[in-house]
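Here we start with a single chain on its own, the form predicted on its own, put down as structure tokens.
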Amino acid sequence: MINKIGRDIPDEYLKNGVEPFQGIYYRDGYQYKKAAPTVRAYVKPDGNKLVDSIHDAVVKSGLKDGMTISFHHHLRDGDYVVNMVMKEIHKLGIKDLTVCATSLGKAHNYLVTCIEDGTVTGISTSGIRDEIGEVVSEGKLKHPAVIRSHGGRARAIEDGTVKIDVAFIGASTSDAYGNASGKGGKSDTGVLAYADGDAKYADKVVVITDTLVDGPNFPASIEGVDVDYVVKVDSIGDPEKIATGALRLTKDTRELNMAKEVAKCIYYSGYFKDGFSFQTGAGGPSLATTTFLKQYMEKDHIKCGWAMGGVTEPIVDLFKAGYVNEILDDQSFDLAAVASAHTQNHFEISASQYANPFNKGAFVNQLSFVILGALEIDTGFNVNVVQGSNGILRGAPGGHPDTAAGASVSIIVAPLIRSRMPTVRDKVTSVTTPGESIDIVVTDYGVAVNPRRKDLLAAFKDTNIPLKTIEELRDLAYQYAGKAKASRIYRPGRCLSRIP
């Protein structure tokens, strides 16, 4: 079936209620019943849910072949929980599991062994990188991998599309009753926002912590009323590795120049007003934009009402300096953000509050601006951030399609050429975020505005923003790097991505 972007979706993927993409606002007004977990009541006055080991917790949870388990990734490359749990499952000989994770990266490469021997036969995630991405791309996963945005994952759990049998939640601190937090302890992550839906909707919930505290452990990111078992381990991870390679403060002149153009686009857009809201991605130019934006805020005596998302040090710096009134945090991207999460007016929000398109007030729909990166952009303004040009899974949609669809102005910033490959091209390898969501593309060779946004074209008309059409940017990319060759897509990998 041909979807709205013109991509032919094989019938084998259109099963179990899965639909082809039909537009970013296709489901506006859609009604559904929320799913509900099976709950085993605790009636007797015993507040101790401690078990001796992860092994015991897995056994007590009743985990069996064919079930779905979930994890979160707030510790990112420093996470130990996924591997600790999967090794115990491996020893028990449980097979045919689906792993529903908020994101998977190199810290979780033990899953490769689990995929190859049939312990894991399905993956549902908002990100897939490193060796796991390679093994899935090579077709070694039995069932199609499903990649959803952060908002799409929250929606799928809440409406029952994804049913989690057992959720394993790594927590910085917890009391014996399961009131858990991302704050404090040996492995401070700041927030546990992504695990909120897992705790509320999974049939069984296991909290794994390296710091037990006296109860009640309030305020709790995960409430004890949702938790079945608590396990104390030596360490749940290394917080020093929360900031990954994707998160970097740039000193590159080219990237700094692009960041200046992004800030200029924001300033002249007509949406740069006192109380505006914004979010940035993790790439170098995106992060640098906050520095140049500060200059315009000082110039016009404007403050940001709130900043959101994967929170980073540049946003925290603006917050400390009084240029941002509040921070809404669903993921602390570095240690500066982790520390800030302990302060006043830095608020934790769940993944559903952040970006679920099927609730009554996701914050992405209140964004003034979002600044995002891209691996590829095509002449339809479609963006790819998941697959390399060779077809290998190497990235994460995260909140990319959610924020682009919700923000008043969505801006993509990327170099015209990357590693001698054209970034702007005729057709992207796969579509993560559809072109109807993208308003501006900023490159080091010019700025393209989506023709849909006549208001932005008019606003930029008499400025020194170097406007070009997207076709002109493509032609320049091909002139300097050659025309992009047809990508080799690993057909056996069977990856189903961009489910709203």
Contents of the next structure:
2 protein chains.
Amino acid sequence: MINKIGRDIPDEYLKNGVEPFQGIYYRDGYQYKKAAPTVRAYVKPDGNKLVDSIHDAVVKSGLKDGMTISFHHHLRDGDYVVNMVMKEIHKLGIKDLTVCATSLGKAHNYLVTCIEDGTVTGISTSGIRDEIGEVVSEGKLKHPAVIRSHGGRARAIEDGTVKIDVAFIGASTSDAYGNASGKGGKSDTGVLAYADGDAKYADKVVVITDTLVDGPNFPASIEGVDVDYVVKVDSIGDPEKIATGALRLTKDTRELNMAKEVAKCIYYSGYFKDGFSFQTGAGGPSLATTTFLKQYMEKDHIKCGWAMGGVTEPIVDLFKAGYVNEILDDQSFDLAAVASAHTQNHFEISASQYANPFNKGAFVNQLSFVILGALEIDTGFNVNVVQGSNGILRGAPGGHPDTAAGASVSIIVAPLIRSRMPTVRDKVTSVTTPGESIDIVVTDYGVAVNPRRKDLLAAFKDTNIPLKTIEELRDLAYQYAGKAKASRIYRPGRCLSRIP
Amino acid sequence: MINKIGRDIPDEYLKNGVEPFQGIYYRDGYQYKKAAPTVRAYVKPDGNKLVDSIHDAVVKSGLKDGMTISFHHHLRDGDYVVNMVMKEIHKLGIKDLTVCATSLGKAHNYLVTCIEDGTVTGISTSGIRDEIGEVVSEGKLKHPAVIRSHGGRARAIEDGTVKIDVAFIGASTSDAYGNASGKGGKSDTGVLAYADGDAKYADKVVVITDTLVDGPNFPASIEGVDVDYVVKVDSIGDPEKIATGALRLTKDTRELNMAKEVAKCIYYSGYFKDGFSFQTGAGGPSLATTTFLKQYMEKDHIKCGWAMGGVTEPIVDLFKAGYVNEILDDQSFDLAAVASAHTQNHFEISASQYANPFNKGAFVNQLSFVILGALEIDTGFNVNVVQGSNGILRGAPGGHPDTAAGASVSIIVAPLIRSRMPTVRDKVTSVTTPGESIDIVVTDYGVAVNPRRKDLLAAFKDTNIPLKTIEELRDLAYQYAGKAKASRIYRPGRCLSRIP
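Counterpart to the form predicted on its own, namely the form predicted together with a further copy of the same chain:
Below, the chain from earlier opens the complete complex, with every other chain and molecule after it.
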């Protein structure tokens, strides 16, 4: 079936309630009964939740062939939890599991073994990087991999599309009753925001920590009233590796110039007002924008009400310097963010509060600006951040489509050409974020505004922003790099990228 | 049908899943699917939740005849919200509503009008005091009133026994998106703990505040992602009247002597260890216990890990003086508690975290000690705190049965005789808390230990605690007051008191 942005979605994927994309607001006002877990009443006061090992927790949880388990990725490349749990499950010989992760990367390569021998036959995730991305791209996963944004995952859990049987939640600290937090301990992750829905909607919940503390471990991100078992291990991960994933600071002049143009677009947009809110992606030019934004804030005596997102050091610096009143954090992206998460006015928000399009109004809906990266952008302003131009899965939607749909002004910043491949092109390999939700594309060769946004075109008219049409940018890209090969959705295996 | 404690429960009440009491741990391990609300997806970023008036919020909520609405009572006798909302509903002519409140008292007397004319035909609540108690006791409510403990209410909401169609949540502060808090503003209530389940499980949620603040109003007790409408009114209540309800400080020598015996029982119980936890009720002797407990803590260099409950000034004083590490607050019972709720290590917990017997382990299960009052106690150690000996509803179970069932040591403190009525007697008028969960009864004429607690009897053996059997206490009470008239469950109308 041809979806709203002209992509042919094979019918084999359109089952179990999966619909082709029909526009970013297609489901506005949709009424549904929320999902709910099946739980066990702990009436007696003698219930001890501590179990001796992950093995015991897996056994006690009742995990069986065909079930769905979940993980979060707050430790990013430093995470030990996924591999530790999967090794125990593997030893137990449990098969045909679906892993519902918030993201998967090179810390989780033991999953490759599990995919190859049928321990894991389904994956739903945001990121799918490194060897796991390759093995899935090669078609080795039995069922189609489902890639969701962070908001899309929260939505799928809350509306029952995804039913988690057992959630395994790595936690920096926990008490014996499962009141768990991302703060403190040996492996401080700042927040545990992505695990919120897992704890509330999974039938069984296992907390895995390396730092057991006296109760009550408050404030708790995960409430003990939702937790069945607590396991103490030697280490849940290496927090030094939190920042090694997507995050990238830049000193590259070309990238800094793009960042300057992004800040200029924000400044002249008409939405740059005292109390404005914003989020930046973790790419180099996105992060560098904060420096230039600060100059405009100084100039006009304007303060940011709140910054949100994957929180990074440049945001924390603005916050500490008093340019940002509050930080809303669904993921502490580096150790500066982790440290800041312990301070006043730096608040943890759940993935659902952050971006779930099916709750009663996620914070993305209140964003003034979002600044995002792209692997590819097409002349329909559609953006791809998941699939390399060679078809291999290598990225993550994260909050990309969520924030783009919610923000008043969504800005993509990307170089026109990367490794002799045109970034702006006729058609992206696969669509992560539909052009309907993209307002501005900033490249090193000019800035294109979505013709839909007449207000922005008018606002930029008498500025020195180097406006071009998206077609002009494409033509330049093709001129410098040669025309990209006809894009196609790479599907020798069964990878299917979906809009939430 | 005769229940486990020998009470005949009329069959007319044993329908719709209501079972007779079968022991406090009868449901331990019970598996059930949690309830879930039917909600509407707010996908578009333009949803403004502010409505002009309570009238408009009621209309927009879709409230219809026969539905269930809910309120909390954090403003206690100072609450304006229930009456304001009920007046608008009354004007609209909506009939046959069930009011699911956390407690009802003299601030809510407009409900009498609503009961008398059929606007309200059902009530479920913890407290049912003053005129409302009288009118229900007179049989004017069409359907049987259901009285639940705070934990029992949270349980009933989470397991679907109670389905709230529209929750009206008075909040000290809120932003325009419904992120609401009990802290700040003109009507500071400290916490909003009882409204947590209402926000999460009601189909429609209306926040009513007198102090609208810039967003995000964090930390929020009620998350905007659960809220449909926000109404700004002139005043939600008079916080000066928070402390006028159940709370009572004492200088009475007899009560102070009882309090001294309670502290002595705690001291010699074998559970008085560093890090212990406790809760006291709001009655005079219960509160006075803290003074004597402090002396024992000083003597043995012991600190309390956490105090929980309806938080009162005596607890706050201990906390400020460093004798208590953390406070877990499900209700700020006076202005000292409200002020303390703004400080570090004073944490808000939801009613479910506090006492729901059907979640995975409420905090009541971790209590070392609970000190509670009683209207009547019988020789089976059963306690009545709801119904006066004349049959009129006048009290509230609050957390009484929840904490008694959960705590390692539960202590009842009450005078042997009140207004020439024996407190200890053959049979209580109605059973709020079953004797199975009561360990010690402290009166001004001696202390009785439940024979079930051989450990406590042994621990008290060589102390100067004036031990008596419960029958000896009863005999003394009858001797001084004359034998109480045969108790009966007063049911000219349809009031039915239930154990959660």
